[in-house]
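In structure tokens, the next block holds one chain alone, the form predicted on its own.
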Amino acid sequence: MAENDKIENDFVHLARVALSGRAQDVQTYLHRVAKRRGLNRELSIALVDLLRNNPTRSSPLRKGMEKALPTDTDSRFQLLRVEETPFLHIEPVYTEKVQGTLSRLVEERQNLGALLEAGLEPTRTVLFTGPPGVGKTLGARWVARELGLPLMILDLSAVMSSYLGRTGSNLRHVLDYAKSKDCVLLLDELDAIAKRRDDSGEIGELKRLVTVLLQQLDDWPSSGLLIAATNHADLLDPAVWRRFEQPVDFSLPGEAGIRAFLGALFDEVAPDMSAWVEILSVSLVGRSYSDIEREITLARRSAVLKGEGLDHYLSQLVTADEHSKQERIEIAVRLVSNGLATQRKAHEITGVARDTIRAHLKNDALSGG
């Protein structure tokens, strides 16, 4: 009798969720049922197979059921930007730890059946932190591309309604919409809507947004992937931190990361300038990927407009006053050893004495470096 009551309760709850019209919630509930201890093994396997082969966005069962993108009631602006087929103009270069985490997120969803059979679910919510320009948005785009899913990006300028009281409903509308789709959702600049609730400078409505977000994160289905990104992790409400299953910290790239990034960039836009990779990988340490790409693009534009070689403008990126003495020596030696400058020119660029450059070149030759 107790088992029959349990089955009846499951059936009633499943019907209630199904009638709400949120397919993702139905899938989430079935995931839980499928992994329940004591469930008939044949039924468990059948549910797992059904979930693994559930209708996709493009299947006939879902055609004609697509909802319109959510819009702000007042401005009529669309609240989401959708990249149906995410495109990366250059492959991201991350530390081994960051790349390993991103690859695992993809692997989890590509092997969903194995996780479900083991009574596990894939990661639902991820928080990307780090300074601007280090590849957080690019990372979300990479994950979506690898999964073959559209990337939906929350447009915070549209969500933050001019009628502030409507902002909470805008946010809820966007998240409910994303839950109903097979997609990767990116909440960019999360700190704009998830600030600490003890911040006395924030008005009540913005604090209520945090509560809305917490409720939505708690309710996020395992069949979807939500990625949030922030440049100001210190501004986030502690309760928001706790709701994310996987934090990922993106730091400024080191010399090795810059070298790999410049190698890929020059291969694409200026293959004949590849000798500059070694020099710039030292001189641009401390810059973000976006800063580096912007500097290279500006140098290329100047070379085209003013008619001088690209070498001339790349050498201007190697400024002596931004580096330590040891860094300047290393840059000068690389300039000469790579045939990009004479000892005199390397001295003019870096301020390193020619005798010092000669001595280091001799030491490198003796050591076989």
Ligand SMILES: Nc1ncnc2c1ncn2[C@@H]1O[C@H](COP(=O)(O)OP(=O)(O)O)[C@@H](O)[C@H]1O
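Take the two forms, superpose them, and find the largest set of C-alpha atoms that agree within 1.5 Å; that set is the rigid core. A quick note: this is a predicted structure, and the numbers were derived from the prediction, not measured. Residue numbers count along the first chain shown, from 1. Compared with the form predicted together with the ligand:
- Core-superposed comparison between the two forms: the C-alpha position of K345 differs by less than 2 Å.
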Given for the second form:
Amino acid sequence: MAENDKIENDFVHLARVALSGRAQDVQTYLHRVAKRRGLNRELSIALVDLLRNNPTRSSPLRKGMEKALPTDTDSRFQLLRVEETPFLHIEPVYTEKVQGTLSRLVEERQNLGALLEAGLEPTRTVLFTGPPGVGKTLGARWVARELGLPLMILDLSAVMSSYLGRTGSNLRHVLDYAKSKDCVLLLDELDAIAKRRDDSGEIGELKRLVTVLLQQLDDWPSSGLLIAATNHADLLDPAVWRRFEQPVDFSLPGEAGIRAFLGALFDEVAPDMSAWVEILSVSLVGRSYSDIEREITLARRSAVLKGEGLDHYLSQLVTADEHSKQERIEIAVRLVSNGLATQRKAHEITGVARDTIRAHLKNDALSGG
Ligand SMILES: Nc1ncnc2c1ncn2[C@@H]1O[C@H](COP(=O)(O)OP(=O)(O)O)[C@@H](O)[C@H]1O
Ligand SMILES: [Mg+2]
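Form predicted on its own already given; the form predicted together with the ligand follows:
Starting with the chain above, the whole complex follows.
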């Protein structure tokens, strides 16, 4: 087809320009393609979006971008990170409750008219709490992506360790700016403010910081969505906590969460990993999603580099952990009944005696499990 030929030609041309390393030429070419009449509308929008978010020095769109932040040289704003088009490298796995709340936040804004008509406003301020690595930052990115809004991230631990954290007026300027934008603002690592309390001699300034924060929370317009996240909810001043309209408690994944997560992680790994998904979802309980992701990546890397086979490194994950005897037995029995290991192998992996494994297998068979 003529249209297909055209796209193939485009592709080859683009590849040639890209391989020559001339980013500017790639942009110019993509611009031309994006404007071409008859081009699939979604493709065209995607291209324009991409170009807008990846401006090179002399890009024609760069000027527009620079207006996004007050001035590049104003150090107050350098700690505000903007993700124009939030991108998730992985789809988050949440409990029904957390997912329900996040979806509602999105729905509220997608049905703003109906709410306003009924004299209601959407939720303005949200507090994400939970241990590290369970998807709080990811959740803010998810909400922003679903709403089609940019995500602005102010990492308060970075702010607090820089001179910016020294004055409340710095914080107010940055928040005022974010407030004026149609965006989702994430105040990440909120507990950093509370943590600095240990630094004696700065109590007065710290109080001003907290005051600024409280004012901003109260004044936050319903046109914007402010999400704060903390790993240490216990460190938060109750006065701060109370100000948020919607708390969302993220927790470490349970078996079901890990199962879903591993399913997605292993999706591109051949061959069928479902047996391992079962086993690891038992043995990795107690670990965070980011921990689990790291372990699996390490195992996959080792398998590629050392050639022992992925099974070998995954079984190390089962043993490496501190498991109770009962858990080890459960894992061993699953290994055998899933056909992943012989009884001897299961014994090697888990340290459970073969007799014990046999006895449990027999029991399971009798009880029809
Ligand atoms: N609920 C989740 N679902 C899928 N992946 C997750 C989840 N939580 C964490 N991850 C993985 O761990 C990484 C770090 O998560 P992050 O959202 O930064 O954790 P937190 O902000 O809670 O400390 C994510 O980028 C993702 O790869
Ligand atoms: Mg985080």
